[in-house]
Amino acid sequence: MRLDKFLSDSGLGSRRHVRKFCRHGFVKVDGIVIKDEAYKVEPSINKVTYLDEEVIYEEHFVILINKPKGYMSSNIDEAYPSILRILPEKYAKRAVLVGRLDVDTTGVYLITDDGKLANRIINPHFGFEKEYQARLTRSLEEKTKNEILLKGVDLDGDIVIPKKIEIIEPDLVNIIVSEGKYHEIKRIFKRYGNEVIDLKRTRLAYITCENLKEGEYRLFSEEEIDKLRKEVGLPSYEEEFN
């Protein structure tokens, strides 16, 4: 692994910054000053220090959380606790939130330390589908469903057309959108005099919570991260640093 990748992945700074650290002689590998940012290191074998303090290697991460109710998609506690309270501090301190879910919305939620990846996932250009299960205050008529799918809904001047609406029970629907506008699902049904009383995101693109219970999380594997980066036009980290 390149030295600059090791340092950047460990949270020491951007690639540009850690390369400067190397060139200024601030970085040692096994006690020897290394100024070549491309120098190869093995995290399990070599001891790397910055200003004589050991650098503990940590890969870039993507975390999937089955978000429970009562947590805000925020880096800090506000009216409700931050979603980051679910995670160990070593991840929370480097976390970039991938979009937002309302405090009372549950389901698929991603957190990473890669801002570029996060921005691309939420960018409508890449068309990541978002599937939700919504419980309504009253039944959704088939006629209303067809009208929404045919004409769309005007949300502050933007016409939003869901990709699919499926009526599971009279007052329970699956709905798929791709844009992810503010309170989009709730606003769509409110235009027709209906209120969403329970909302769960069941899928983001191909990502589901699988067997995760509400409040549980898991780390993506390296292969899963590479696949996700490929989906948004980014190279794997290994390719990016070589």
Ligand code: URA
Contents of the next structure:
Amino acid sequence: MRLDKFLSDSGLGSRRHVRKFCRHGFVKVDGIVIKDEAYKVEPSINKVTYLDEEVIYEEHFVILINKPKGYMSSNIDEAYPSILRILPEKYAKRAVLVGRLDVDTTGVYLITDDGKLANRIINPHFGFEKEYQARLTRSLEEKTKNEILLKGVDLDGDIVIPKKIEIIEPDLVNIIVSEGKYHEIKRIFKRYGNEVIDLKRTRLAYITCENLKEGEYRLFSEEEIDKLRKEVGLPSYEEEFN
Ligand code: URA
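Switching forms now, from the form predicted on its own to the form predicted in complex with the named molecule, please provide the structure.
Full complex below, order starting with the chain above.
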């Protein structure tokens, strides 16, 4: 990769700034001053320094976790351990959590170091669909389902109308919403005297936990990150950089 991209990705500043650092001779690659900002470096091989301090390359990341029960979507341990406990320290220390899932909710959960991307994914303006599978204490009657879909449910003064509810078994439903309100699914059913006893997020937009067991995670590829950024109106890192 280009030296200026390496330096900028590593948090040294905008591409304009880091190019100046190169031209002023502040940057060395393997001990040799490199003034050409387009010089090619390989992070796992070359040692890059700025004012003789080593620069550690930190690539942007998006991680998809199949969240297990018993972890909080919080950066710190509280009543339960933080979801970040599942990740290696190098990701956990730079992590921005993308929204919240309750401690007893499982399924699709994203973590990134890219705060702008995280904010956009949770911004209702982009209307990312969230699909959940909910096990209820009581059967959901067809009549109640239709009433929820027709009238919606008042949550904190906002009428929330799910995009879809599908009864799979009398007490097991698929429900799609596009808001991200606190305890949204549990509160929707509670209004009708029903309780959610098991909740799994099966989809966020087009993202599912295919091939990931609960507690497992995987890193998004560069193409997957570009696609996600595009969905929320952000250029790829490469385009942003050039
Ligand atoms: N709705 C809930 O009630 N809980 C969650 O974790 C997510 C959506």
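In this text the structure is predicted, and so the values were computed from the model without any measurement. What we label the rigid core is the largest C-alpha set whose atoms superpose within 1.5 Å from one form to the other. Residue numbers count along the first chain shown, from 1.
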Hinge pick from Glu58, Tyr132, Ile197, Ile207, given that two rigid parts rotate relative to each other between these two forms: Glu58
Rigid hinge motion between these two forms - rotation in whole degrees: 32
Cα displacement of His24 between these two forms, once the rigid core is superposed (Å): 8.5
